[in-house]
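Below you'll find only one chain, the form predicted on its own, shown as C-alpha cells.
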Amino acid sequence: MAQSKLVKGLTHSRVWRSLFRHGWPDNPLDRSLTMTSNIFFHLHPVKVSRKSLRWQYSFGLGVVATILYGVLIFTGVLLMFYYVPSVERAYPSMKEIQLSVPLGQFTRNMHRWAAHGMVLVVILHMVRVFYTGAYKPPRQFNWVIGVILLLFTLGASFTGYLLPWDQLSFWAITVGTNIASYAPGAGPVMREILLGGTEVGQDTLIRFYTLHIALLPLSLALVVSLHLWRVRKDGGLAATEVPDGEG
C-alpha cells in the first residue's frame, strides 16, 4: 500500500512538472521562462504594452472573432449530421432540421447569426487595426494575413449561402457568380470553376459544400494560427506604452 502511494505520488509529481516546469515566477527570468515553456502562455508575448491591455483599445474584437469561429465549427458539425448536399434533398433536409430535429432550429440560427457576426467583427477588427496604426512596420506582414483572413471569412459566408437551396440562395449565388465573371482576365474561368458548369446545379452545390465545410475552415484555422503567432512574435498588440501615473 505504501509503495503504491509512493508510485502515485511520483507519477503525479512528474505530470505536474511536465505541465508546469517552473515554480512561482518571482523574478524576471522565471517569468520569461514560465511564458516560453507553457503551451498556453506561449501564445502571448513575454512583455506587452500596458495600453494594449485596456479593453477600450481593442474591444477584444480578435478574441470575439475567434470565439465565433469556434461556434461556427461546433454548430456546423452538428448540422452536417442531418444535411444532405443534393438538389433533391438539400431543402427538405434543412426543413427537417428546423422542424423535426431536437434544437435544430436553435442550432441553425446559432450558425447563421454567428456567421453574420463573424463577418461584422472581422471587418471591425481590421478597422480598429487601421485606426490604431497596427498595420505599420514591423506588423505589415500580419496586416496582409489579416486581409487574407477577411477574404476567407467572406468566402465561407458566400459558399454557405447556397446550402439551404431555396429561391433566395439560388438567385443570390447566380447573381454573385455572374458578377465574378466580369473580373478582368480570369473572371469567366473563375465562374465556371465555382459553378462546375454553365449554371447553378448539383455540381455547384457539391463544390460550395466542399469549400464551406472543408477547404475554407481548414484554411482559416491554419491562417489564424499563423496570425496569432505573428502577433506574439511582433510583441503583442501594437500600442505605445502609457507613462506611469496616466490612466
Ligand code: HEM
Given for the second form:
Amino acid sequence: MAQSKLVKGLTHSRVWRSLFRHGWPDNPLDRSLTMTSNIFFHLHPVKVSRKSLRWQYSFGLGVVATILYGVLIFTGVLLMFYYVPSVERAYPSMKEIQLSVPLGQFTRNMHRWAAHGMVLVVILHMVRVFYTGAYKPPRQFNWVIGVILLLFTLGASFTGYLLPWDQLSFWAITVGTNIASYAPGAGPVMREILLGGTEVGQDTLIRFYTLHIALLPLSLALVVSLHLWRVRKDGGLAATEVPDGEG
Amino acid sequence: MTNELPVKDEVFPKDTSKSYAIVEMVRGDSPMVGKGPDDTVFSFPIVLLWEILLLLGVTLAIFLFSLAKQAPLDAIANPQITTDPAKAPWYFVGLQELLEHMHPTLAGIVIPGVLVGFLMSIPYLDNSREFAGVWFSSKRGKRIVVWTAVYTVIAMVAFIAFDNAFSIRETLRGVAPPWVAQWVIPGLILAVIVLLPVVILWRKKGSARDIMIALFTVMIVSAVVLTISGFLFRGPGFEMYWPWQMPDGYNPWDEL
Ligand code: HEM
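For comparison with the form predicted on its own, please write out the form predicted in complex with ligand HEM.
Entire complex below, previous chain first.
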C-alpha cells in the first residue's frame, strides 16, 4: 500500500488508534473493518449487491425518508428554542420566530416543507415496496413495521399542524378530530381523550405538543431502527434475490 | 422471461461422480466463501458516498423550496369564527371528501380501519415467494396495474361527480330510511368498484399476487382521486368548484 507519510503518521497515532480500530480504508481489509467496527456504519454489511443499489429499483425513497426525518429533528429542535405551547403565547412565538429570530422564517419553512415531503415520500416508499413485491417472505413483518411507521408519520405531521395556533391549524384539527367522534359507541370519548376536553383548547395544544416533540419522534426513531435492522437481517433488499438477467 | 426461477447451482454445477473439486482460483477481495462470483461492492466508501450525495441533494432541495415558498401563518386561532372552507391537512382531505358521500362512521372509521387492516395483512394474504424484487412482478402484473388504474380513475370520478350532481342522500330523503342512503348504497357502490377487478382476475385464475396488485392499485388510485377532489375541487362551504373558478380568491395551495 502506497501510503503517504502523513496518512501513516495519522493512522498510527495513539489518538487515531483509540478512536478507530482500523487503518486507512484504501484496502479490502480496512474497508471491511471500517464497516464492522463502527456502530453507525454497521447498519450496512461490508459489501452490498450492485442490484440493490440500482436507482430504478428503490429510487432511494427509504433513505430519503430517513434523511427527511433527520432534517425535521434538526430544524424542529431549533424551533423548540423559541416556541411556547400555550394558547396565549403559541401564536406570538410563531410571529417572533418569523419576524425577529435570525433565519427563523427559513427554519420554519424548512421544517414545514420537510414534513409535507416526508409524508409524501413515505407513501411513495410504500408504493414502491408494494409493486416490487418486497413484502414477500422473509420480509412480511418488515412490511407490517412499515405500516406502523406510516401511521406514526401521519400522526407526527398531524400533531405538528396544530402548533402554530392560527385559524388554519385550529380548524383543520377541529375537522380532523371530529372524525374520531364518529366511531360507534366510544367515539365521543375517544375524541375527548385526544383533545383533553370537548373542544380544541389549551389541553389539546399541550397534548399535541408532547406527542409531536417527544412521543412520536422517539417512537419513530425506535421503530425506524428496528425497520433498518430488519432490512439487513432479511438479507438486504429484495432486489438481491432476483436471478441475473431478470427484473 | 421464464416462469421458473433458474436453479441457483448453475454458477458452479455439481459433478456427482467426484467427491471434491477445485473449482477456480480467483484473485479478488470478496469475503464471500463457498458462493459463486458475486456482484457486490464495498459499502465503504460506495454506499456511504451515495448516501452523502442523497443527503446533500435532499437538503439542497428543501433549501431552495424554503427560499421560494414561505410557510403559511393565518390569523390567530379564533374558536368563534369558522374558516370557510375548513379543510383537514392534505393527507386527510381524501377522507374528508369521502365524508361528503356517506355516513361519517362509514367514511371516517370503517373504511380507514379496513384499509389499515388490509395493508397490514397484504404479506399474509399473498405469501408467494416468486418475483420478489421485480417491479410489478411480470408483464402481466404491469398490465393489471395499468388497467386497474385507468378503471379506478373513471369509476371514482364518476362516483364523486354523480353523487355531487344528484345527491344520493337528498334524492332518497323520505323515500328510504337514512341508513339505506348513507350506509347501504354508498357501501355497495364502493364494494362493487373494489371487487369488480378482483372478480375478473378470479375468473381468469389470477394468482394471489395479481389480486393484491389489483386491490392495492384500486386503493392508492382512489386515495389520489379523493385527495385531488377534496384538495383542488372543493371551495367555500366544501362545495364543488372548478379549480380555476374558485370564489372569494380562495387558493388551496395557500393552506399547505
Ligand atoms: C418513517 C418511514 C420509513 C422509513 C424511514 C423507511 C426506511 C427504509 C429504508 C432506508 C429502506 C431501505 C431501502 C430503501 O431505501 O428503499 C427500507 C426498506 C423497506 N421498507 Fe421502509 N421505511 C419507512 C416506511 C415504510 C413503509 C410505510 C413500508 C410499507 C408499508 C415500508 C416497508 C419496507 C420494506 C418491506 C422494505 C424492504 C424493501 C426491499 O427489500 O426492497 N417502509 N425502508
